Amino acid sequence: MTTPLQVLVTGATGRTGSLVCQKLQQHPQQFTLRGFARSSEKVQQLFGAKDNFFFGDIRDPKTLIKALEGCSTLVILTSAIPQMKGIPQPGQRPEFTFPNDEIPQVIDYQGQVNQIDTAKASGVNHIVLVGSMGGTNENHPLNSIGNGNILIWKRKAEQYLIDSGIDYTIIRAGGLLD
């Protein structure tokens, strides 16, 4: 009998996140759950237990030391998350923006590359990184939201990615849906 793998979800309370936790759940015999978050009541509700949760912050790489320490794949799941700016009057596009310290080029670049250089660090095999279709072009609609160029930093991370030496998959999704 195999050992399963060890494998480490940044991300994990997340739309996507959770929903990948669940799946690596379902098999035990391939796969050994590891969830990284920032709210422990939000792994309270979802999950119901902490067990093999760890709690840190993706913008400070030494909290993801001790929940990478014998990981050999990493699923980085991170985005940086629009809110709206008050409500639209009918008839009017929403506006949105990013909290200052949570901007796309703060998560979806310098989060993640805190995450491939500490998991190449902890000795990681593989990373899967979620990223998001439209990364090559500048001019997509995404890159409006709040000003954060949001794509261009996704792409800017899975081209870091690429050249970290790492075995990697990227997965360039396209309108996530539960």
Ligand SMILES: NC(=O)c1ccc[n+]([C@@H]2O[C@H](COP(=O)([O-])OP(=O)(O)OC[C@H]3O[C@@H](n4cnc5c(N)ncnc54)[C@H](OP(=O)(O)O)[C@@H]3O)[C@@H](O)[C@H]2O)c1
The other form holds:
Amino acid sequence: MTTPLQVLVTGATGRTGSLVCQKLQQHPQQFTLRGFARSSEKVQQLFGAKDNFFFGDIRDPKTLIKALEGCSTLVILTSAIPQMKGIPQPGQRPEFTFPNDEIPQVIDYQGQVNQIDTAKASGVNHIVLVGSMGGTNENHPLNSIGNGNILIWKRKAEQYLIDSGIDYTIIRAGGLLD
Ligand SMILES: NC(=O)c1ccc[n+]([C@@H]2O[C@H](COP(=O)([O-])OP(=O)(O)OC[C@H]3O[C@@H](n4cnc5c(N)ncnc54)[C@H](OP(=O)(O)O)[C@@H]3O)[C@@H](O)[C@H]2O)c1
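Could you please show the structure of the form predicted in complex with the named molecule, as a counterpart to the form predicted alone just displayed?
Below is the entire complex, every chain and molecule, led by the chain shown above.
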């Protein structure tokens, strides 16, 4: 029998991250799940037990070190999250913004660079990065959300991973269905 792969999923309380965690937990002979999240309340609500979860913030690389110790695979599912600016009037398009310190440059680029660098230093040998379609189109409408250029920063992070020398899988998702 082979030893299960130790896999860390970041963004574990997100829409896709929580599904990936559930899927990995369904295959205990192949994978041992670790989750990385910033809210213990959300982890409690979604998963019940918190034993295999680590808490921190991808903007602070120190908080990733323990989570990645002894892991062979990292799955990156973190993302900046736009917020609606007020409630639109009937017939008006909603406007979006990002919190000041959680703009795509900080979360989708620097936050991913922090994860890639810490994973590399910890001896992780494969990184799965879930990004988005449209990264090579600077004029993609998603870039205008909150003036965040989110796809451009996600694409820069992909390039950083490609150049890192670690084995990688990049998934450029379109709209995901549960
Ligand atoms: N869902 C889709 O249809 C879709 C389509 C195309 C591409 N994608 C891509 O797939 C990836 C995941 O998407 P998603 O919809 O699952 O995203 P999501 O639900 O918005 O989840 C993002 C996750 O990132 C976490 N996060 C944000 N800032 C953080 C920080 N500073 N430190 C630690 N964690 C932080 C959030 O934590 P909290 O839970 O605490 O907020 C959340 O768990 C993204 O790259 C997205 O572009 C998704």
